[in-house]
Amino acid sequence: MEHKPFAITLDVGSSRANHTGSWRSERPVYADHLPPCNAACPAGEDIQGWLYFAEEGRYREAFDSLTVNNPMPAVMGRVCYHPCETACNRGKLDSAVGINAVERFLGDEAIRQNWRFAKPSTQTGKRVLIVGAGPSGLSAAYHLARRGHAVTIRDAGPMPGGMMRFGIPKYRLPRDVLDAEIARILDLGVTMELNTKVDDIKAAMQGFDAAFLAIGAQLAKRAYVPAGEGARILDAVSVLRSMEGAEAPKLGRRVVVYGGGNTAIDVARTARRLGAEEALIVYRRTRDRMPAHDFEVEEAVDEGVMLKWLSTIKHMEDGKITVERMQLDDKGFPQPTGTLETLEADSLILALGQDVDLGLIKDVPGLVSERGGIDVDPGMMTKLPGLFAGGDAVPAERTVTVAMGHGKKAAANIDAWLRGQIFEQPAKHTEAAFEKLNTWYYTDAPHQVRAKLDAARRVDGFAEVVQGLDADTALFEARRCLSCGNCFECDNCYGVCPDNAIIKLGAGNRYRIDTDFCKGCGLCAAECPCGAIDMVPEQI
């Protein structure tokens, strides 16, 4: 008798012998969430995206990813007030990722390695005029040029950069860094016309298909200060602008600055570097209500700048300033007390903010906002078809980062308008919450502090105060990113699933959940380090 072999058919994995999908009340779903750093960036950077490359030491790819949105990382790594770090979830664990420091490293590395932008393969034949060579204008020029449009920038100044050059001191932003990043943008084929003031925007637009106003806010606000004939009263904008000239301004031995913003801090620190033995900031309110950033105030104090709170200037004459003491009312507004004090001063510098010069649009009705500046719609276009505006010229927070974001947004809308389309902003994912992270997997990793020039050496000149990271510290800092809300294929879900319901799809493709065998226990979501798995109600 012939015996046939005995055959047994086995299911793969004993835990998969029975379908368990019907047991679920919730199912896990892989999801992408918006990292809070990305959400807080006014320039719209994909911070988590470029940090992913940086933490692997792939710096050129990180630079390419970063500059999709921001063409000037070496500048922004120095002057941005990094709201991304305020929003960073890691700040709730130990300290925020030094995003700004890594950005600066990438920008500096790009300058050192002479990395350039890829030029567009085709040209659209459309011509765009940009008025103003500041951050918003340069950003718009970059994004439009990369889309294949011919861009011409006209600026009234002798050098490009706007307030980055004429408002930010060299100890914060070295000019060789600024020049290098501007040159990289111009290398895309952007035409720069300096010493070319535009007085009539409608006339200037002739021969162009669209225009972008990025004229900034470069007129100093004035305040009436009664003064005698010998009083020397200057404005902060003029003082800082004059620092780009051949001869530095003479401010005297004792300088008083009136104001409480970052410009007041900058001009007081500049006065110290110009030889002032005393630089005193007079501000009407208290330190906690001062609009200047804390770290700038601290650096100024380190350099010997003094501050006088709750005070206002009443009069200046013959080397003396009369100051009145103020007190805050129950609504936080300063009120006079009648108590006077006399200060000695060789010069008084007013740092009370800036206004926009709107002379070039005076013949175009409906362009001026009720809040001051130029009125624009959500797509950055004014009421004159084809004329867009952004940066400090429109009502918004006045920072380099916001201006960069305006330039990018305006370029996207200009490009769509030139093509007869309407730009649609892509929908955003829900924000990645700290509570969704499993921080058990992360060890303490201290924030890498950037070195600073010794305070005693700072006032001797305009050498850069804050230093950058090197390759090793930049790599360490980038690796502190928690990848909030987005899977980075750590295999945790694959390893902890009791039902073998997680299927790996290969490098870069993440995972799939076999819903026939997933019981919906939620262990994968609980153990996900970055909160990239949501538990959603099962639909019956």
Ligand SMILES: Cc1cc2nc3c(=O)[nH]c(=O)nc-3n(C[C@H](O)[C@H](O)[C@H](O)COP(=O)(O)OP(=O)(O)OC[C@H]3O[C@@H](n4cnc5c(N)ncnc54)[C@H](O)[C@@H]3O)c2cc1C
Second form
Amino acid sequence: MEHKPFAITLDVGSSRANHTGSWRSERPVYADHLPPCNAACPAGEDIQGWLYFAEEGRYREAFDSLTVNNPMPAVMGRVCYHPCETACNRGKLDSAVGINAVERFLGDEAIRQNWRFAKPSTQTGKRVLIVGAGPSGLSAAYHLARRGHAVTIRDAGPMPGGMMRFGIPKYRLPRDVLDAEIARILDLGVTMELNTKVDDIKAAMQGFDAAFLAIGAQLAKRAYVPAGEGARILDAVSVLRSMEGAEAPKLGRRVVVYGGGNTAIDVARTARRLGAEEALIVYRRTRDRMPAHDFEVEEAVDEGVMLKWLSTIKHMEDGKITVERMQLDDKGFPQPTGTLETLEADSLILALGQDVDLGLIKDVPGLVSERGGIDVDPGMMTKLPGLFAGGDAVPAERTVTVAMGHGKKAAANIDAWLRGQIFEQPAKHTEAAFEKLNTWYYTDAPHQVRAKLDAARRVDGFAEVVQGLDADTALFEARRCLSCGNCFECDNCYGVCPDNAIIKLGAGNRYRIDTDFCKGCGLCAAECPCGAIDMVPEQI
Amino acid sequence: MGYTPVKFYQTGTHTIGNRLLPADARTVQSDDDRANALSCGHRACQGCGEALGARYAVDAAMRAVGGDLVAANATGCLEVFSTPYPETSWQIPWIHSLFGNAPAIATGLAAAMKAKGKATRVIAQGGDGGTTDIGFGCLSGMFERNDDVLYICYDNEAYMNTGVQRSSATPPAARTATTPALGAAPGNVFGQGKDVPRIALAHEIPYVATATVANLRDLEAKVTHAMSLHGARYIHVLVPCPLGWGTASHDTIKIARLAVETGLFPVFEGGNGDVTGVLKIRAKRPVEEYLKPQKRFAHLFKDATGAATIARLQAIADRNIARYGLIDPAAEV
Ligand SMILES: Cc1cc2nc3c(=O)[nH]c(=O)nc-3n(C[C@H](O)[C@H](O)[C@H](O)COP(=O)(O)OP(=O)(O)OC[C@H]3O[C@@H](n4cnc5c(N)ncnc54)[C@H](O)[C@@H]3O)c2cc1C
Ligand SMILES: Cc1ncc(C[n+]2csc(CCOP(=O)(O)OP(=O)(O)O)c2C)c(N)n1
Ligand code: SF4
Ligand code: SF4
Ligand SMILES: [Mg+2]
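What about the form predicted in complex with the named molecule, after the form predicted alone?
So here's everything in the complex, that chain up top.
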């Protein structure tokens, strides 16, 4: 044995022999919290998840990730009222991420590059009938076809799309965009039978293992307006539907629209485009109580649409409408004042909402909901086993996005039902609240706005009003995402650990905690910008 | 030599890395090949700012000189927690000095390298006690001779290793073992102490800077720049001490950030006698926000009598802001 003098008899040892991890009483855990945008999306999109790819310019992967939940991003990016943006945490910092604009960019990119959906590798041999080719029917068809079921859609109309085609005007949703996204779904092998109204659901279900009712709400609500000679009274849904026909409806020079919802706005804007010099919306209450969205009202006003608050229509005769002024009572309800006024009008269009046409289920007892429409359980099934329903036809918020979400949820439940199982909704992650973020690390980045067509040019025709983002602005906008609750590999945890106890696993693979050395100080969790690390007590 | 912020990504340049940034726009600390000059297994307390600051600084110096570096280290927590015989956490050649002579040891190291014709660069490091009190004579001499050493002071504002005694870097009103929160003027007295970065500047040495563990990019840029120069250089890094300050271990960086954002700890750089750049305050905070989470200032919040003292501390912060021009309304930071 070699002889060493005292005090250097030991080799230099590394402190790595000292496992300071034993001091720990809490450990950091990488969690994937639910970002508020995802929580708010009625179609259940993993927004943060697809933005993650978009941030890197990996648009194809972003599209694939997005369409796991929603097959129509180019449509959604145009017509969705984006509750995700209302919920977006970045709104508390500067302004919400333009999720909807990026979604549209991805949808348009997919159409431009002709991206298709992967077909299922095997077929189940099960047959599902879908009644209605609106968003809820198309969404269900997509999700069922991807699971290998044979899907047939029957629609009473001459073209698929439901209210996306026969309600929402072209200047908001160009039809080539709608057609491209429907074709991509049908391309999965979905059979479409048009001009085929279903009158008796039980009979129609013969030969199918399950059915989904996606019939929407097609019947315009009528208010009784006493009308005399020469009164021209139309309903908004019919007017908008006829826009898809060969001949444009004749509305005249002065058009009055009765109602305060999005349909009222759309029909007034359509009237302007058809040459009406005056398009006036009459509404019972005040603007802040109008169900129509602010941005739509603004766009309409820009185009010369006029609004009259606190008024009800009493009578129409000979190109004249009588309205009565209303007053809000302390409960906020409009009450008549007795003051009358006369307006000139060539036609009156009623936009008072729609009811569900329940004719096809009249022979099946117990399917109708007290709240109107078709009654479904939390799994979207009606009282008739194997018959599911969703979209505008069931009591819920009536939007394309909700309809898409219903289609997806119904498909998951139908799929389980066809296999004799019950679909279990996976447990939701805890929400990534704004308070969980360490916003110090985010720099200001102004929201990228989508250009709009000049108001003067809009009323000339039906060209799309809102323009898309270009590649640069879309990338910038995607990168404004804070990645709430989900690691985006900023290396903060790796950097701030005083004990080098975080191991970097390489691009895309995130990090791992080295529990031999982690003392549990919690700096990584405190300095994680997006709140993706939880400190959890050690079991002692 | 501040860094140039890239204002583009979701987190700008405030994060340590970011997969969206090109490799050269990431920090040394984000690199999985960083030197880890101070390795794990050291016995620093949970959340120790000094352990963090030392790795930040020495890794940056290692990168700047291609790994050819030797360090002298004064007695203090940094030395004690990293080298209990026979273990060491240091993954660089490292020499322990006495409590008060690290600058002199480093001067000797630099001379020896020169004599041997080696390009090896030298740093010295110590706590605030070792630097501003007992080692101050050696440090001033090293400055005055312009010896080729970068001296890094890790300022945790007291003698932590021996149980939190006051140093000449302890702020007024802070409670330490030797300045108890008792009597009419509890805590450390006002009007004492030394501002060593300014004293260093007065030596007309080529480079002087302050930094904190809250802004890694600024710290790394300063160390990197310092290593591109020769002669005596001084960097003073604020490193909160959870034990001595009575803060939560996870708040170390937040507290350092508040020290900067209140103006209590001005972050600047300069050389040859002049201040040449400051790190602007991004969002000014009142001093209470900095003081309140720290038990060493708890007596200021016990009753109404603390308000006057807090106002005096606020005046110090405001004076720093005015003196260094820490707030620039036009600057986008
Ligand atoms: C003018 C207007 C504008 C709108 N704008 C927006 C908007 O911007 N954003 C938004 O999110 N939402 C908007 N909506 C609401 C949205 O269009 C609807 O909520 C959505 O389309 C409902 O989808 P659905 O699939 O349930 O029904 P629908 O879209 O109504 O589709 C139902 C389909 O079923 C068919 N059908 C019905 N009965 C039968 C039967 N017995 N046999 C065979 N086929 C049948 C119909 O022909 C139709 O094609 C708007 C609605 C209107 C009217
Ligand atoms: C000459 C001498 N006096 C006293 C001590 C005891 N001692 C060791 S570390 C220390 C305090 C160190 O304080 P500081 O330099 O601020 O470093 P910190 O521990 O706070 O990081 C003291 C007083 C000593 N080692 N040598
Ligand atoms: S910042 Fe990103 S993850 Fe957070 S809510 Fe907004 S879009 Fe979602
Ligand atoms: S006493 Fe302070 S400086 Fe020393 S190891 Fe603990 S936290 Fe770090
Ligand atoms: Mg100290």
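Take the two forms, find the largest set of C-alpha atoms that superpose within 1.5 Å, and that set is the rigid core. Computed from a predicted structure; not experimentally measured. Residue numbers count along the first chain shown, from 1.
- A40 is not among the residues whose C-alpha shifts by 2 Å or more between these two forms once the rigid core is aligned; its shift stays under 2 Å.
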